[in-house]
Amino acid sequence: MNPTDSTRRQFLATAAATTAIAGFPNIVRAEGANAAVLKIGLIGAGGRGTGAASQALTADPNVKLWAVGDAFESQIGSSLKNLATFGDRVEVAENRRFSGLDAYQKVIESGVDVVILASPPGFRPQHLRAAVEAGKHVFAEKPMAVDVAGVKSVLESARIAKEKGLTLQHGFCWRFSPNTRAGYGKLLSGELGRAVSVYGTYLGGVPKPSTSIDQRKSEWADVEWHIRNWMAHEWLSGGPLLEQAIHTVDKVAWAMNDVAPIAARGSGGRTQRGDDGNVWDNYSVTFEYPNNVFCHVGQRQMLGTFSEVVDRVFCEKGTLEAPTRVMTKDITGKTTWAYRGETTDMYQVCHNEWFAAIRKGEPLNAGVYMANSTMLGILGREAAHSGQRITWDELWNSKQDFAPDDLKMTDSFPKEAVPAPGKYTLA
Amino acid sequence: MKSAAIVSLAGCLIAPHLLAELPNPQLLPTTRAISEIIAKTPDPEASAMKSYVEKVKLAGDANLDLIAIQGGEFSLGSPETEAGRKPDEGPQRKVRIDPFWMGKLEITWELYRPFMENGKARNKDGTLNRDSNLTTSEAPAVQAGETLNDTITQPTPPFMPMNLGMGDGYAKDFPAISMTQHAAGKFCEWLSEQTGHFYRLPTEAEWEYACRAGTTTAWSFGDDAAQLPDYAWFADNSEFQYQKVGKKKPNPWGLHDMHGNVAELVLDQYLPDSYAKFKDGESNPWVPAPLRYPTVVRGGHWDADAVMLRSAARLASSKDWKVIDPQIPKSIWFFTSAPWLGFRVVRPLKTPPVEEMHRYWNMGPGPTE
């Protein structure tokens, strides 16, 4: 392995830098021949999926919500209720509401043009593959997968999407935030000099406390119980470094111009969580990049602790801070620039750009960096879980696969042990 | 005492049936139980009102400083001659305000965080989640292993730290931010249950009365903006973030950061012509807020210019303050894009009857979005 072989490691063309500073379109206006009504299928109708459907409906006047699928029927009802403000643009007849673990396939086959993938990330690679094979444009929430097999599948799906001229949009939302873009634009244009290090944090509380084991109904098999508490299970959420702090991991990738790292090392554990799942609640991970650049991500989900979400990208001539308040500082820490514009809805920008690309027939396909940012999170997680330094190449050679694609709601699926460094090994 | 204002305003933007409807009636038993606790503490005479320090048990016995504010009369709003004045600050009205205590400081993370990060699995409406389904609300009755305080609806966990990257990660002396008016009202209920004193948000008129502290100038120290840095954190001196509370000079009544640092939530619905609806000589004017937007925000903040920090300046809340909330329905607890928004509490000398108390702690009942 040659750590300076940056051509091979360049997993996104340098076009990324331009994207970062490019403007973004306002609400698109369908024109001429391209004014056809696009039918949307929503797969995963929780709060976030419903939010994404709302952004899709807002992004383009000629779209309809056409089909909804979720593991649980009750989610579909509450999702549609919350989207009722869109009136007859929500046209989801009873026979296009699908529940169960095969609901995704039925949504895809219901005559939709675009799909929104917002189920727990463990299902994402399977859903994505089915969607692109059926020729649908896709929005996929982050992360793209929870294991190595999943990432490889996503890359293959991205390739198929490209061949078919389908768009593939993603939920690494900060890449659409106007102020964060302005900040990373300054970085990637070279204004601050070469990036020499990153310290990114995602130190917070627990975003969704697991329900306790005594709330498990006797008729719920393992699979159903795990899905109801999906954030607590590695095979569904990938753990909090993947599920939540992936935003910070993705911004490390962004700051490094989407070049792949050499290796990662890290630590962490499960200190405060008391539920019956198997995810950790804290990670401290360092990614090693070519040219002696080290990037550190701190993640924590604990009550009562120091909390912040800040990326600090240290460069030769100063530091970029993002993503909520975006500013640059000189090397002594004095603020040299701060974004003071209005806060714009980055989720909406994401969908506006997606539909604009569909309408223009542009080959928007972020599949490769979506997959690689996810892989970067897995690299950090596996280095911490195993307690070893793991190289990017070692990870690519791994056969890691957390769960089969054909699980049923009624299956037994005992949870894996909580990973113990020094004992746990990468598959 | 408030009913006259409710009637006189009905019909202007605010539907009368919403004004008549009690928000969250299903939670009335909780309000009733708390009002019984409060009733055991007799109201002091106005002449005996003193400033005091409250120990807040569920915040690790943290101190909450209360300043006694005597009742009186003042001119609400600004004169047309004031530099930077906007039309919504008039016409000026002479109004009477009853005595109350007001927080000497903006509510800090030390006080707010234990309420926000309450560590319980909660439904989206803040009731305890006992059935593994976040979308159903559940009865407020106290069950085994729960306390009355647990059954007060409280925030669901935020997706990211609500300090939004400022001020040393929830360090205790920094102001709590980014809460909705509903969340702030529920904090007052949470506080009242454990202290036995009735707390609520100030009305807009109470807020301005306390901010002016007997003055009639643009700011409580006068009309010279050059003095503002001695009294306030704002765009010129804040280094783009909120600052520890109480570090600047107080106003004449001993209240800190009424100008700047974080803007403050008050109870009133925002109407551009609120004051035209009030009569000269009216007591305790208040525009109840059955709609979640717009409500009034006062005092200016760390990212605002001097003119927005004037005693009479008003800001209207907006649903845009939730744009960084990725979910539908959006949380009723967080203004994810208002990193400059906080509040302080008041305790009126006279404790209100239970239904009025309930209205102060439960915002609505208008639509949540």
Contents of the next structure:
Amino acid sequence: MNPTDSTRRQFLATAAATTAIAGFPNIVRAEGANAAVLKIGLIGAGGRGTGAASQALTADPNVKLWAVGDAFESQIGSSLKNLATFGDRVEVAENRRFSGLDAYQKVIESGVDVVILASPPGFRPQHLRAAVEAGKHVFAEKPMAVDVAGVKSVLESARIAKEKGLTLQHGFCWRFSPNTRAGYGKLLSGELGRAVSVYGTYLGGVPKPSTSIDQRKSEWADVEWHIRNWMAHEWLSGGPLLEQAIHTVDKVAWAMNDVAPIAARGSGGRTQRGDDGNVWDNYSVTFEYPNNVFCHVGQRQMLGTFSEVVDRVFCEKGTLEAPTRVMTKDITGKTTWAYRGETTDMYQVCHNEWFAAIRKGEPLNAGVYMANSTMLGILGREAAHSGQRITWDELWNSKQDFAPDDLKMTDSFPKEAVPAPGKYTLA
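Can I have the other form now, the form predicted alone, not the form predicted together with the partner chain?
The following holds one chain only.
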């Protein structure tokens, strides 16, 4: 795909142009489809995966959890225990509980209709491809990949899903938050005039502390050890700018009406982290857009520091602030509007809309902007790691691929060095 084509320059427009679906799978085309029971397969039974399964079971009364897969068997039992409140709608027999790195394939082959992808994002492109090739509706948690090869694979999977008439929903949850949608709606309607800059932050603590190296068991090979500490390893998590602050990055894309950027530059480092992984714990990145617009994202995962997740979108006629308190201000700083409506759980809204689309046979396929927002995060990370200004087109021409798809739990896979600006280069 040519990186300079219109797909990249206005990627939401391309996504919105998803039409002429050949036909939905039999489950939704058959007579009485609205009452048909949909079987859910959960791939990745950690905290977020379990939460997504709960939201799926809440979204539609005629769905049941049918199969669960995870790299580690202990995660499955813990997840099912947390979902026990759904009673007999959690119908995961022992022979439909799969562990190991091939668990995703076994879940897909277990007779499910929809799958939830919530394993570490390094596996996401592989799992997504297998799911859409098997004809399953998919919810994919963010980010959708950790490297350039992964993003390109996601785009190809989105194309396959479109051809098969499958729904493809995403985990950029703030796009489903009623108050944030209202605020960004005002922005995108032009009410505030043209956006001239964005300042977004995702400043917090460490969401999942890594296990100390001295707790590694001798029987754990590199791959198993890394997966047990996946947030510390870039080939699995993509690093904190991509794994967590991707929400703020995605809102930059949203604020810019999903127009592709020109380039990015940035800095950061590894200040507090003491684990044996290779990810940084802070980033300061600026994305350069057409018409002399610059958008900044600050990310930090450090203990003993103040927390803030705020978007400030500066426009010709005022400012939008989100996502916790969503309001607009005039150029003097005076509040001109504040959201007063209901604040329905954005995670639940995401799944409500997903299952509604499946039931109605609507061509919901967010694959293109899922991929592009992920690529925007990679652009910022790579600019910071290298210490260079990297263009959008240079990134799309990159051959970056962090890991093969055929790794086994028992494989040796030495960690990459911590990126050093001035020495690290984009592949």
